[in-house]
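Here you get one chain, nothing else, as structure tokens; it is the form predicted on its own.
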Amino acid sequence: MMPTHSSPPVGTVYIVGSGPGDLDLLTLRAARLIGEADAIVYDHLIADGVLELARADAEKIYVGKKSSNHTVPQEQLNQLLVRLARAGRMVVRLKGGDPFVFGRGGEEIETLVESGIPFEVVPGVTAAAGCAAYSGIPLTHRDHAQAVAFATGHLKDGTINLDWPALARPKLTVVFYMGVGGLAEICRQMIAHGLPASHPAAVVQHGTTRRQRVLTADLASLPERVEAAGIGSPALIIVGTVVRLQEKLAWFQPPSGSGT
């Protein structure tokens, strides 16, 4: 009888969020999976030190994205996950923040489903929650905001064509991801659609890390002040009267001289 050669069993892909930057905010489940993985496919914005949790023999594949500079196009990345799993590997797809909050986790999982690849999703602390907490800006507050909205400052087609009337509302905190490059337009649109120019806003750069910087102002002056301070990505924009609480509630003080 001729010997049969069966394919290796299909591996599982774990879509893992590494949190907003502080390694201590990594979940226990994420840490365990990273330590067990055969292959780790990781982004640019992952927690510092997280790869040190991996096995020494684990394959580490960088697929990071910086603004429009994509190391690996999204479709190629999706197929990479499929190939690794079909080779019988346990794969961790490691992302910053949470995979389902502007992390393209849904797009990658669609390909896994279509290809018959088993997967699991491991949520992480999203940047809005982590950066707001470490900067002393509560996302909700009974006296200031009864709702919070997350928005992207950079759409797939490169525009910032958002539902501005829905975002420019009182008693609402809006957090813009990936929006520093379009900050002037974001502030202009928020004012044009009903918020006063004096409405509080903040930018948090490198939130939850030793390099964190927080700048608070109003919508009218924030773009100019951010430019003068030399603040760039990665950063979040927070718009809402909750920003007025930042000076009182700030508790995290990065070491002086830690840089940007």
Ligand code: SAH
Contents of the next structure:
Amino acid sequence: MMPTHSSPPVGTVYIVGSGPGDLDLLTLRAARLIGEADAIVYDHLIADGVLELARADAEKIYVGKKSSNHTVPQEQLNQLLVRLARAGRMVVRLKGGDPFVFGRGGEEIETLVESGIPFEVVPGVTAAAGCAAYSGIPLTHRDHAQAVAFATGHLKDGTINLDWPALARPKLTVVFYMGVGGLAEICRQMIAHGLPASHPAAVVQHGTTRRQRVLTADLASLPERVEAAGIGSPALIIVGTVVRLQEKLAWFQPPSGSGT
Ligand code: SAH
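Form predicted on its own done; form predicted in complex with the named molecule now:
Okay, now the whole complex, with that chain kicking things off.
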């Protein structure tokens, strides 16, 4: 559509990562853009308190999704961003963690590119980095892991479609996003593809927040332990011998009994 002299200049869409939960982990750039935006389109897993940085008159649109229960279909969401920008608004598309790590940032940008909408991407602290730091589990360590892999543990039709032989490797740390529902399957596959049942593994729920819970075990016992502890989403699964360091390196103590 060619702009006419009466249409406003097209607004920019900023795809912004809000970090893993602790508001202090927001980047300065994210905070500044959120404070300036005309419209904020946000998800379920954004840092608590982040919307309070927005202008009082900014339009705040929730498009969150919980697991596979998508509130707004992706295509509709992509079109919403295009519509807001064409109306001349400065749009912040706010996402949990980093927009380019299991954040569908790429999909949303494709529509913007095709529609000729200017955009920028603002990185955020991804859940793996946040949970590693706040649980005391370094993702790499000279004695333990020379590489780290981020994988999606999303369970579909009872299976997880991953390259298990590539993930079940010594000296590798694997971080599974969206994996609590498929935890038993993840642990089973990692053992079936060569890791010992005693290989260390951890779950970090609500990492970096007051609700953070960390549970360390091994591949054989983790699913049972997590179930007994009632740990659910959002949580990350970290598999690797780096998990052994947690006992020594844990420093973050969320206030006990806060439960909120
Ligand atoms: N783009 C996000 C990830 C979105 S996928 C990022 O870069 O972090 C959503 C998954 O991220 C959740 O299912 C969970 O596995 C993980 N996650 C997000 N926030 C988390 C948190 N505070 N603690 C633990 N896991 C978290």
